[in-house]
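The data below hold one chain only, encoded as structure tokens and taken in the form predicted alone.
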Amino acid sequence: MAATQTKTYQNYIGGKWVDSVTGRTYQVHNPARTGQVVGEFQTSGAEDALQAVASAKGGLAVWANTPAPARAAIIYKAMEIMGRRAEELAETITIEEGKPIADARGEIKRAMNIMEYAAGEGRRMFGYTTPSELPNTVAYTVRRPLGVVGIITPWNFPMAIPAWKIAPALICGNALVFKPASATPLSAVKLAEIYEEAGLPAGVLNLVTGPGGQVGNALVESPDVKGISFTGSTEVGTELYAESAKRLKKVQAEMGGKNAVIVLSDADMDKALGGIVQGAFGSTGQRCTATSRVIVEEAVYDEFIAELVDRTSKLKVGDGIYPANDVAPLSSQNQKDKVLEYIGVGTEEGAHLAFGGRALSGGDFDQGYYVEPTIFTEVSTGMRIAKEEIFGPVLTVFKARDLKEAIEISNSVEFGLSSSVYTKDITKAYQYINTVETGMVHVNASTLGGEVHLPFGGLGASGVGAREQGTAAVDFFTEVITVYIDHAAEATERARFI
């Protein structure tokens, strides 16, 4: 029986599928079955990135002058194509990233939602008019695209995060160079295929796969790139923001999280546990909004821990392609090693390993990067597992005397992305809302996600620059131009002070 030939995928530059200048490729493997090769992809370098930038400059001349409602029609078309290919795309996400197929299907739905919202902004690209202090003068604002924009995305949401950057950037009239995570390039290839089929003009969207160190740095250093939208680690995002600021680029950087849920004694315990288990272990904890910490009021602490461990023990771990599995493999050997290292650190620091903590082996587990859902109790705020982002199925649990102490624990980390409180007391809910230090706040709901028409982003080490999604996305991907028109029939004395 002949071996299945591995398909090689190309970059997309100037409306054409092309090999990289380097002539090198790399393989991507299924995290659940590492012997399965997903495909071979271009190992691009700086020269490829600069070719994509040059192509984007050419595409910009056409796209920026296309009326926004006409740009919207192409995004709507892309959304329709994505809907027709939804199951194929979801399976692609699961095969190359590892997450459960139900989560992958939800990711495709999220991508379509943001495309629908962004396309709608084509008829709402609002400026405003205002009275001038001068006679015979009209004053108003308009929006203009930034120009060529770099889009740099992570591996954990290989379709949704690119979609929520690319669609708003396109509706605002920008041309793009898209650098996806090296670990999940196939989803990016298929997203580029969708926009190609939808009729996006050549050069408007360019895809370059390969290492961020070369491709990303070239985008930062190019004077033709006017803005960068990045999602990834705090370390990389901080450096990217600093280097881009030196070059006067507009940057948004969405970074890490260490999200906490507070459970008060009056909480609906069933509702809280459901949200926490899903928030901590759904998508194998590999979300920036995943629940990483739980802070429980001491009056219900013992009851909560017993039920938390019981529910977690019932989760089924396995290949995400099978709908019966709740927790899938980690995305790579590096992720598995990192999670196991943190589990070891937590034990050494004196935290109590209440559940899990092992790499799973035997049978199908030997083929992938599997780690048990893990719960630590007796955790203190000074421990590394209490304050550093693990990005895996590891949950740390704290005990608090009251809401005040719980908020202090929640605020004790450098991250500030998402947080949650479960309580039936509206006074305490608002006390929490007004004092917790996160960019997104949930009451009686999980820390996960957000809606596409609302701003997404965090405080501190979780993000810097403009928020993503909603009208905030339009604010980032455009420049506001203020216009004054003097329509007087003849010259008059006009006072100007600036």
Given for the second form:
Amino acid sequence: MAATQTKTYQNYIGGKWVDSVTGRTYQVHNPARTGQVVGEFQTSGAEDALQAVASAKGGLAVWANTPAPARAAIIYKAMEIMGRRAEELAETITIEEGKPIADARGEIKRAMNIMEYAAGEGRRMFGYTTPSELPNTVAYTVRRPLGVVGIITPWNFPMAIPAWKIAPALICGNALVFKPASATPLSAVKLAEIYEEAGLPAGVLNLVTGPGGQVGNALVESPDVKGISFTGSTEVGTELYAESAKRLKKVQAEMGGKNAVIVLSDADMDKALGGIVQGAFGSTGQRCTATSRVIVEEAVYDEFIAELVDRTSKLKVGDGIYPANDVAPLSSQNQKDKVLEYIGVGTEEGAHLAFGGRALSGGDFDQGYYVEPTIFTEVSTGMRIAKEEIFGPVLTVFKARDLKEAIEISNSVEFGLSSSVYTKDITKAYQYINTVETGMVHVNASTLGGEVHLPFGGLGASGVGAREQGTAAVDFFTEVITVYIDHAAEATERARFI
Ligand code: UN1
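Switching conditions: you have the form predicted alone, so give me the form predicted in complex with 2-aminohexanedioic acid (UN1).
Let us now look at the entire complex, which starts with that chain.
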């Protein structure tokens, strides 16, 4: 094999690109072509994290005192740079994470949307004034930055999730230590480059790459870190929340999902099938809002399954860099193993494998982590495949007598992120909206995604702490300070116990 030049990327601390103090690096490979090295990255440890925290403390002194509209100008600039580099960034996402290029382009658009929205907050960032119960007294609230904040992000949205944490955190005046997933550091490096070019002062955004444990622990343990915004597994998020609580740190943890779609017998079948196939198999199911359960009303069950299998069989699986491919590889060997293990579990549990179920091999498939889109029918709520997050292209299908039973099935899991119902009956739609236990509820639309100016997050095992995005993000990334000013010329009689 011809020797190819592998580029080594560095951490970004205090406005400088630097090697890790561990002196170690690791390689990232393209999940569609594992022979292709994406780059060599720093294997950072606790010491790097602490240097980044110290740098962020310095950055905070400057940034917290920069007026919010001036912060906004830098975020707008970063958004413009991202727009200029959009195609290159989308390709980076596909090459390091594997998702289809159309999804990667959508991800860049989403990152730009949140930057636009967050920058707009620079001219709002509202507190409120209210009458005092005392004479000659003014009472109002202002927002202050939280301080140094840890940003810990997953591999499945290597650009959009960092963007939707970083932009709101920055507009609120915080300084950050950003620890991206070890599998997708290149998108993170490029995001840091973009903010550097946009003119963000040194120390405000610090990037530390490498495995999660040591860096994450250092951030949790450091008294200088006042908050952590995390997206990842429920297991890690729960631990991080507990450890942070002991130290009175503010945490927002966005975690797993087991999102269900209900299809009622009056639904527009074409619309429902489109949303479900996209929801289950788009981004290879590696998305916390992916559709992983479908609950179909008895009357249309057989017809629905036949159509679902037919549409799924037409999906084209292959390297996401080619626009013709609908379903791309899983992001790693681990992911592939986990998905195949769940497919085995489903079969053992007695579910019916209605489509797919195999790893794909031969030709280009041998170079990546490919698994067929898979559908299990005859699934019941006690099965592991009905309850646990698989995070891959596996859809489980349930039959329900009516809406009431369908909602019971939908609510039978620990997760509560996103959900959807397909129906034309407004009464049933509202019955569903009012009883389904998820943080995001859709009617006649897929479980996927969300708009950046609306809160994003879930209930139960799906999330804890303030919602992300929308004005909820400002609530998380600021402390509210309440101010009372007595402006009377002379001392006045004041109530004692208020
Ligand atoms: C989306 O599905 O559009 O990790 C965003 C995740 C979520 C973000 C999903 N936190 O998949």
